[in-house]
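Consider the single chain below, provided in structure tokens and representing the form predicted on its own.
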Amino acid sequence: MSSPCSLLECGSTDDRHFEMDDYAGKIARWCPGCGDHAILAAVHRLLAIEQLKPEKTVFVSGIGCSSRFPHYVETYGFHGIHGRALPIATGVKLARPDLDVFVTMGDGDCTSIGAGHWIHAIRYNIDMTVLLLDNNIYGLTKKQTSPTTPQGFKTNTQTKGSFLPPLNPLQTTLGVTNASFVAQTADWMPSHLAATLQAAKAHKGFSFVRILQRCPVFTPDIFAAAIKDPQVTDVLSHPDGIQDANTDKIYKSQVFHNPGDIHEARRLAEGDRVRVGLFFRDESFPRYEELRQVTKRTPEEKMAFINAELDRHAV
């Protein structure tokens, strides 16, 4: 558990102004060249742009390289167990709907052991910003096949190549009832990454952002073509989509897509073509924390409630 105590004193006024460095936690221990560094910088930038109060901001993670995020952000944080970031974050938001909640997960953490929680978190549509850092491999456990590993890619657990076609996180998310914000970006597109994070934070509901992320150690070539040649990437374009002039100057392959059209969003999510942008957004869907109001109790009332529950099981 991490906390922002060094940044503020209890009872401080709201006229504070935060710079990016104010949100920097411990020195990141990712490998040189890891895409997580770029994502962390984009998150620090987002926090500064939005001027989010450290004591009102929480980062929740599971297990994996990406899940070290709470240690590197000077806010409150919860480094959970493998695949369980979303239920922890759900509990935080239900108990404290006034907090800004972020979740960081890897592809194994989210789409494998955490898949059941992922599906239901989409359906709950709780107001939180969820980042899937997808490098197509289990990095922390040293090159095991993950659900998003390309078919035929050789790993330490499938040495002759991954047996199955990869799971598509965009298609999966778009197929779940109540999905309200689905976007994709990449760590090597810093301007687009920053704009996507801002749009996700502004959305009221479950904002799911898949970030294509380089792993220079175990999957150095998977995204090589998209990194070297901008023509390999389609940028979804629409007045209601991700607005970023810098990306438009570099990436000329533009696909006009209305993010209110979920059927077209599902079609665009198919195939091997790299597409970035806002696939779908609808703020009309109900949010679970508003439907299920949690009764507010004083600390004394909470202890009395716990003791009463314990007394029920006394022998």
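Numbering follows the first chain given and starts at 1. Rigid core: the largest C-alpha set superposing within 1.5 Å between the two forms. These numbers come from a predicted model, not from an experiment. First, how it differs from the form predicted in complex with its partner chain.
- Glu300: CA moves 2 Å or more between the two forms after rigid-core fitting.
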Contents of the next structure:
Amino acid sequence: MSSPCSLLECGSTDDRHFEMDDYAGKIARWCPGCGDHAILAAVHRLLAIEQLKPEKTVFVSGIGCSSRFPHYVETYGFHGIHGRALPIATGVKLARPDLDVFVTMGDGDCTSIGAGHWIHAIRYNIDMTVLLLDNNIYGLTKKQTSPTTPQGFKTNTQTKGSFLPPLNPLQTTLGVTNASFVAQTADWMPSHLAATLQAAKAHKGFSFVRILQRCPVFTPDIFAAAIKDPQVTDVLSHPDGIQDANTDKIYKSQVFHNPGDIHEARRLAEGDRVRVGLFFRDESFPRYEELRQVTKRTPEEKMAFINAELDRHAV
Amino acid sequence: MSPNSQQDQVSSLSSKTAASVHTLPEHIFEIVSDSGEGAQKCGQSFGAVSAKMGNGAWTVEIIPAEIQPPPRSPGGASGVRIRIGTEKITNWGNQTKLVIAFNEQVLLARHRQGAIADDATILLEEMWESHQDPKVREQWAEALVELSSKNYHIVKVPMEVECLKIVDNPRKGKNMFALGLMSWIYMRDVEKVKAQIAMQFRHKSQDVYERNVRLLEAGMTWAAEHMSFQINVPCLEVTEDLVVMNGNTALAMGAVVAGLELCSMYPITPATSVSHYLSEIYDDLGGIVHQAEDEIAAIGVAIGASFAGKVAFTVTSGPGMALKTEFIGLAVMTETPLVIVDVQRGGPSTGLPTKVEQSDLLSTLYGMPGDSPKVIMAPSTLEECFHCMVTARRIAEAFRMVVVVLTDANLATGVQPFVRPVLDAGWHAPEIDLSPLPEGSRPMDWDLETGLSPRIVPGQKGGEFTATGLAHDQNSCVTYDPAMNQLSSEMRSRKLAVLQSTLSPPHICGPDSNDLLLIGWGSTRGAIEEAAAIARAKGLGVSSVNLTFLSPMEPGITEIFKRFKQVMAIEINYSDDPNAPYINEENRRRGQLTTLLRAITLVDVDCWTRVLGQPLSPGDIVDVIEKKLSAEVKA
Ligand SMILES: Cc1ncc(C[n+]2csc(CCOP(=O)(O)OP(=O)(O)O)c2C)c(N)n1
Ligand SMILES: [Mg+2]
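Form predicted on its own already given; the form predicted in complex with its partner chain follows:
The complete assembly is shown below, putting the previous chain first.
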């Protein structure tokens, strides 16, 4: 299943230029103050910077507040079912490697109901940009415990406080074979968010970005400390990492980290401290859609082949 | 052919002088061994050879009841039943007339299941009679006593001893020796048998091939020296081009010629072998077999690919269907074309993983939340397994619908010759159309009459939209508007009625009006038609109908039913026996097609169904017909 011949593009004079607004879809219906708005704006900006053709870009999501995302981007989109964005995106990319694929998921979507797909999608390492909008809670269904909810945090399903320590999506991702791009950023760090999205888009492979996302209704205080005081956030810095001068001006706690070092990446992903930046990147891992690339055959060629098969089975 | 008419005198033959040749219109035989001794391979090869010689043939695998059965246990009986005939064979028949058994325990299994005719000839490996282990000798002796309740004609064969002359490990060679026995008894064309062996071992060395041919020849020689009879089931001259294969291979080939280029699946018996065969050939054909992490992902990938413009398919069986239901709903809601093959097995739960059942009809039709209209087709022959994929793909695309193909374990592994398909490049899916769209193009632009709408795929400029499983309007914009939900539900449903308007009424086998109409679907067709023919030959007024489309059903059924005094569905799924304790007319749970037919036609359709994990036998259906009609006479 190969992409349509690139010759088709030759000589076509596609002189369209896209502004951020050109990518604006329906009016976003998230709550005022929801971190998803900031992420959406950053994505619109990314699309304009990259000049991605709307007709060749697909946003895939599951179900949740965050999964409304595709409706708000004027490209192709598939708003799927809870937890299953990654299989749909895999199918899109297997059928059409020529398309740019983005996936947005919530923390429940990705790390709970969709956890199996998440693990395997990392291993497939298909070229797509995958955003985990992590508000530490089930937003759409109104404040139930998610795998990333802090221990002790009271929710509607664990009213005396969540029982278990949270699952760490960075550590999990970094533990899976073929993890090739793992970064963390936050909705309240627009400049860092933008730089991270650009790096993720540039990566050839499965780019996993966990975005810490405020939910002003159900988890208003969870990230309050980090938002108030830049000192409590470590910024991973390295010439091969996320480069952003604006971030460096405000966030003084910098940790020098080589994104080629998986062991250090895993160590830095541990613990309670908020760390943003590029944890790990390796462009050398094979991509599934390349491993599975096949030569397109005409209907006549296929009929001839099956005829030969029928000969083998002939009476 | 007039089945059951032949008088088989095989067992009454006296001891060997010159072998006598018995010419019969058909014959049924079985080969059974411990699992791992290759009886299935051998039997399937024999079925293929017979078909290639011009016999009608039908094979059914005998599958062990246990996964790792101990050797020499009745639960481990593994093998094949083969029914060959001068004319076309459409089912596995009644009882077997000849058995080759590798030990007396697997033979007991078939004996206890009533699979063996009273006068059958049995070729039995004799090594166990004088085995060093006294327990084995005891088992042998007990078994022979049990078997003596029938008039079997038992011929002891030194299989092990003969094979040891050629190979060190007879466990790996006995099946070829047995193939030799069968080939001599049934007077098979040796060159065709050798060609089949060559095909079977095409990935192995010449050495392996030659060793197997020596085993084959040893079997033939032994039979020639010791057997007193041969059976000649004459072959008709082959006038049409025929091919022979099992249903899963036919399905896979059908998928290729239909232009399906992505098979996204998760392994599950008895569906998996579709993907095994495809994996061998698909790469060269621009296709991908994607083994996903689970059945949910498998269908998700197929839906994603189809949304992106390539119609994909997924193959599974009952438990996998259960997992896919939420995604099926999404495909229905987003009108994403999709082909799903469900090779049905025994259920519920893990049930009878390797055995035939027709129990997924209602769950496929209704087993998901909300109203989710979809197309359901059921091939009834191996030939239809091939062609249904082309039809399914075409309907899926033209109607933007989910098409479920319900086959079963019987079709999946059964081998049968059928008319060679004359391939047509027009069957192939069209190229993806990526041309730009005019302003105002709508992704769900329903024709209000038919519900049909053109498909828009990513890459088309001006067509940008977000497919969604939420209620939506013609622009695929989320809306909870009551009238829009009513309309979109109508539109998705209307397509079924439109599809039905393109179908013809089902063919009635037998007179157009009669005392009794039998109705069935899928792989039971051959047994039902044969039973009805036998009953008609006895003077009973029986006709039969087979439905290929279950949703929408073929038109005109109510009108057909009116021309028959009684209607009875025959199915391989569960129904309550009307005479069982507590069961009455009101609480009786009926067969799955039966239930649908009663709802659609308001006719009091009766049913006879069985869940024995095996195909239906025509003889049993004849009994049912006779009972049904005599009850009517009494009433
Ligand atoms: C199969 C299924 N189970 C449950 C739900 C209900 N549901 C919808 S969204 C959601 C969780 C949303 O939380 P999250 O994924 O974190 O996304 P957020 O809303 O926080 O962005 C749940 C449980 C559903 N839609 N489908
Ligand atoms: Mg959430």
